[in-house]
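Below, in C-alpha cells: the form predicted alone, a single chain.
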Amino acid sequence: MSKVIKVLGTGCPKCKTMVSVVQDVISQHNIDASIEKVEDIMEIMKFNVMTTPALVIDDVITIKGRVPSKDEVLTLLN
C-alpha cells in the first residue's frame, strides 16, 4: 500500500531540504509513496503544527521543527 507523505512548510530552505531528503530516501529504496508539499498556512494549521518543516506520514505527524536524517526517514517509512 502506498504511503502518503506530506511535507508541511512555507518554502523556507529547511522545508526544501526536507523534501529533498524524503525524495532521496524514496528513490534510493524503491518505496511506494507519494510526496505532497503543503505550503498553505491554513492547511498547515489544520495539523496543529507551529514549527516547520514538519513531516506527516499517512496523516500522522512524525517530525516537526527540524530536518531529519535519511536514516531517520527510512526508519519512519518502514
The other form holds:
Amino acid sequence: MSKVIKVLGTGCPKCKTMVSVVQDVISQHNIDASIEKVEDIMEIMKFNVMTTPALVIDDVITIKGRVPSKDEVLTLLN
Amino acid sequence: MFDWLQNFADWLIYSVFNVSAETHLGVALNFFIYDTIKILILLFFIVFVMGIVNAYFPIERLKDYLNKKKLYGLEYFFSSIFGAITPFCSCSSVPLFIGFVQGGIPLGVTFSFLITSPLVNEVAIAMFIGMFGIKATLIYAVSGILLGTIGGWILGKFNLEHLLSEWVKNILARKMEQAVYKEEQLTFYQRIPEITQSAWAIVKGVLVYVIIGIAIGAAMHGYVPENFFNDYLGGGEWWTVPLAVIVAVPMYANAAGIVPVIQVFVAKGVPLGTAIAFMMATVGLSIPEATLLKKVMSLKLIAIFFGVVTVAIIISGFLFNILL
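So that was the form predicted alone. Now I'd like the form predicted together with its partner chain, please.
Expanding to the full complex; the earlier chain stays at the top.
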C-alpha cells in the first residue's frame, strides 16, 4: 500500500532539507509513497507539534524538530 | 587563547602580503583576517554545543512542568531561559508559541519565551564573545533573559488573550488530541553526525553576513577616527539610547552581521550600554517577526508586545550605561 508522507514546516531551510532527504530516499529505493509539504501553520498545529520540521508517515509523527539522515528515513519507511 | 591566530594574521598581512602595519589598509586587513577566522571557530563551537543541548532538551516535559506546577512567578524566568536555549528560527517560534498557549501556559509566560528566543541566540552569543569578550557577553545574555522575564510578566498583567487571532482562540477552546507520536530512539553517537551537520549548515548560512559585517567593521576600524562618535554624535548624551533603540526596531540585521559593526561603534566612543540596547532592538524585534506573529495575533497585540519590549530595552540601555 502506498504510504502517505507529510513534511510539516513553515518553509524554513531545515524543512526544505527534510523534503529533499525524503524525496531522495523514495526515488533511490523505489518506495511507493506520496510526499505532501504542509506549510500552513494552521494545518501544522493540527498535529500538535511544537518543533518543525516534523515528519509524519501514515498519520504517525516520527520525527520532530530535526532533519533525519537518509538511513533513518529508510528505516522509518520500511 | 587566540594568540596563534593573531600571529598568523600578522604574518599573513605584514609578511606575505607585505602590507605595512603602519597603514590603515594593513590594520584593516589584519583585523578582518583575525576576526573572521576567530568568529567562525567560536560560531561553530557554540552552535555545536547548543545543538547537543537542544537534542536532549525535554520541551514537552518543560511544557507540562510550567503548566502543572505553581511556581510563584518563576515560570516567567524558566520560559525566558527556554527561549534563550532554543535556537532561534522564526519558523519554529510560532508553533512553539501556539503549543505553549494550547498546553494551558498563560500568555504572559509564553511571551517571556517569545521575547528571549530571538534576543539571546547562539549566533549572537558567539559573535558577542568574539567581539566583546566573555564579560560583556554575560551581561548581554543575563539581561536578555531578565528582559524576557519582566517583559512577559508585564504583558501577562494586561490580560491580552482576547487579542489572539480567531483560529488560535478556536484551537484553545477545544482540547486537541495529541497526534500519534512514535518517539525515535537514537543514541548519542548516532546523533553526533546530524548535530555536526546542522551546526555546519547554520555557520554556512550566516557566513556571508559574518564576512560582510566584519569587512564593514574592519574598514571603519581603520578609517574612522578615534572618538568619532563622541565628537560628532554626542556619544554619551541620554537621548542616544532611545534614538538607537527606535532606529533599530524595524531594522532586521542578522546578529552575525550587526555585532562587528557595533564593536567598532564602541571602539570609537559609543557607550557599551547604548550599543547593547541597539543590538537587542535589532535582533529582538523586527518586521519579519511581526509578519509571522500576524498569523497568531491581532495587530493591536503585536503593537502592545513591541511597545512593551521597546520600552524595556530602552530602560535597560540606561541601566547598562549607569552600571557599566
